[in-house]
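Consider the single chain below, provided in structure tokens and representing the form predicted on its own.
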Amino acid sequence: MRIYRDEDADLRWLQGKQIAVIGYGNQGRAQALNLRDSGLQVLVGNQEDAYAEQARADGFAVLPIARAAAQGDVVMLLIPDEVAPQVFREAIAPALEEGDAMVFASGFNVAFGFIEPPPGVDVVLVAPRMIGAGVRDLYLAGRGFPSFIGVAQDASGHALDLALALAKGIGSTRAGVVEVTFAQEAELDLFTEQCFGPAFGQVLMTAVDLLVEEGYPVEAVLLELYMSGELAYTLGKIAEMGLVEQAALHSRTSQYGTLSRSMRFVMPELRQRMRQGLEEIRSGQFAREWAAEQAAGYPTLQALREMARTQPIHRWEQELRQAMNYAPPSAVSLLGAEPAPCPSRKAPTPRLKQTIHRLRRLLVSRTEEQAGAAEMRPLRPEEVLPIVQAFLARLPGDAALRAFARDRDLTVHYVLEEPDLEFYMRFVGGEVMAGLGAPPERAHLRLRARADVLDGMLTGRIPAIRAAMSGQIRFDGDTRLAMSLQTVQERLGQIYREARQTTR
């Protein structure tokens, strides 16, 4: 295991080199205050906004971007991965010369060819495993961070002298630099944020549900898991001690109960998704996605954002925080600062009170919400089949589907269980084509619920956003054709019903 510390690293490489730091938000700040504490030349190339007043304000020379490149024999690209294309593009590759170097702090972009720097200048990467707060509060504690570092083109020979230089300088090699390839960053940093966030985000969201379902306090709950802090403190000390040291400092009934029981979440699909996940990422599948959803102006970003906020979970914390009045313990614990000061504990006052007593109330009033949204009564499984094949029958005729099928080519596969059932709906050219069974062609979206689910969600018994937050419903596919489904819903919902009402 090669690990690159300060002995390792000669800011010598950097001696005399004009650094343009292309940037100056949360990465680009820390880093250009880094690197010139330590004696380094640094000029920033910004459009005119807060950032550059900022810069201004620290004491930087501030140049538009196209002009700072030009000037800079090392260009530190720290802006944002969906618009470096077009900078790179209108104000960066005019500017370069042979022996130039160019710096990435994201291999994204050039690991799926979104960028691609011109010969005859080093292309490296140093990549903080850090926020730009972290980067430059460490750098003044002297304690340091680490980064990943890596030479895509080394047209001087000396690409990893740079890059370690530029580690050093930023105060990363007094921790420990690492060295990956730019697509082995990229890939381990969408990993991170695509497979093992969201199934961290599904266990938590699981556990809030069932807990709060099984008639305990939501405050309670959401304490318990994570609201209080203590998941984050022992976050911060699994890195510090390692997973298997830091239970030490836990009970011997934790001890027992998490070793014990650990083997029941040891989940076959859990591995497979993860690898379906890392296969969309190395193939460059999702980076294709983003780069379409981009063009189409976020849209499905935004219908999910929205979705988020509709989860209660998103409004039981809002009022549990504010009436609590309290600050957990943050991310300023694991650096070592001071957290800020907060309030004392206190018996609860009234206000705390009465905002408990209206959390619970949420419970009731989701309830009775559901049960008014339709009165009609869960489904025997003989009678899944008939009222199906009536809603299918209805599909191909309906003028608000046609309409959705226009210039679009989606075909999706429902699988039900219990009972077991498939069935599927194609909308293609303005036609809707329906029928039981698998679809005859390979499905872009592939839908997988108990069919009380699935009823529950057309009938509007079951919230179709909570139904697929707490994996009553599960999908493969693409996130954005989910998504455009769900413009039809409504429509589908209440041909499901109509189906429902005649049949029965």
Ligand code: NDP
The other form holds:
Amino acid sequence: MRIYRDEDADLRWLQGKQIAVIGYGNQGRAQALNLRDSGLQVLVGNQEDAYAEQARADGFAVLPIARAAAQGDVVMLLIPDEVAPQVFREAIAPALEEGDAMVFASGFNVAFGFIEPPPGVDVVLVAPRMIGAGVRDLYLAGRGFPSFIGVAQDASGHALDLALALAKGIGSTRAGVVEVTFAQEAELDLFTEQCFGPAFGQVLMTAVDLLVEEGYPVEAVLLELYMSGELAYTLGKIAEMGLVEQAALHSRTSQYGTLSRSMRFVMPELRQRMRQGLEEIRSGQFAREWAAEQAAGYPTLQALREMARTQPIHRWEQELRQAMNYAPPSAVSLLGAEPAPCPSRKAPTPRLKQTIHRLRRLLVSRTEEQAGAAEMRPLRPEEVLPIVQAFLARLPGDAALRAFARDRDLTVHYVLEEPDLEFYMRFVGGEVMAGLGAPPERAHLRLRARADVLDGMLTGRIPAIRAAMSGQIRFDGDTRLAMSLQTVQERLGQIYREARQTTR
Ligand code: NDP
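Alternate state requested, the form predicted together with the named molecule (shown: the form predicted on its own):
Now the full complex is given, and it begins with the chain already shown.
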């Protein structure tokens, strides 16, 4: 694959052209400033608010979006992807003329058909692999950052030259840019967010959870795993030196331990799940789901955010961050500068002591909780089936569940391990059906867990959120349906506990 550098790009493709940067946020501000500093003619399109004030303070002419688009020969759409289709439809498309160019910093909307620019305009992609602050800082430091460029429509016959010129103008060809399609950019980006990121997050959560459960102090666990910044620093070195070469920076004990144990964590299921995630992305299923979520006002996103905040790790991190007199290496260190001092630093000693005391109390109460849970005798494998049978028999007649089933069509398939057991619940048109085995219809949602984990969740010993976040319970299917089930989780728990009491 060709890597384009400064010498492959020519700013003359932009000379005499008016660039209209629409949006003055993370990317908009950084790219507008860099383009102007590269000697190009830039104006900003934004509604009148703090972003517009910032652009004026930076010396730009600011116009309403439709007027900016009309004045621009090259229109760069640097606003959030989820609002871009409407803004494009209402303010930009009517202003585009033959010979203009539309520039995107993300392939998403064009790749999934949410934006269809008219024929006669060039449609190009200049997508930095860098956050906005880095785009500006690295430009000022005389360094570059990689970008993906692409062409979706080449009306002028010089769309690639234009994309390269823009990449040069923002400072990216100093580092090198590669050409991809809009779809490749969007799919890779979504894959990182939906497959690589969550898998990595689960590894981290599992490690924290396990070590805390084994009695290691929370603060030591967090510092060891990532909060010292060593992990971030190592990732920087991996990017700089490569995964293999950076190993030389670690001790021989570390090298031997890592290399000799790595095969243990080769899990075919991981690959399979990543492939499934990629398929959802490529087929447009995710894009449609996300569009529906936006249209509904983000109910699932809000619920998921709240769920994440209820994780104990969120509180532990906050406590530790406040207690530490230390700012871990961050993006700032990309420039070789010292990290900025942490603004929330306080006199460390008494505060640190107080926090450690609190964290210890947290740990103790956790241990007590665990001890309390341990008193409740776990089920023997042979006890699971009769309890599940009694539980399922109670579901169809329950008024609260029947109310939940009104205006709904939801089939949930539970797959238990140790002992292996399957059952289902079906909520449809005010009726509740339940039975052992796989459901007669295709399930909308499949939940898998060890029987003792499900027992713990339904008896309240194990918080459902924690079980989900730590991977003890896994689900396939629509996230929104899984969230909707949460609304009857408490009732299901009550019914299960009754069944458990009368059966044991
Ligand atoms: P921001 O969230 O920083 O964009 C904020 C800007 O968008 C403001 O000027 C804001 O103005 C404007 N905006 C927000 N809502 C609307 C609306 N409804 N109508 C009109 N303008 C609106 O976006 P980013 O810079 O993060 O992202 C811009 C593009 O860059 C996206 O395509 C993104 O995928 C891509 N990208 C982003 C990267 C990043 O690191 N952030 C990295 C690489 C690419 P106001 O609120 O006043 O309307």
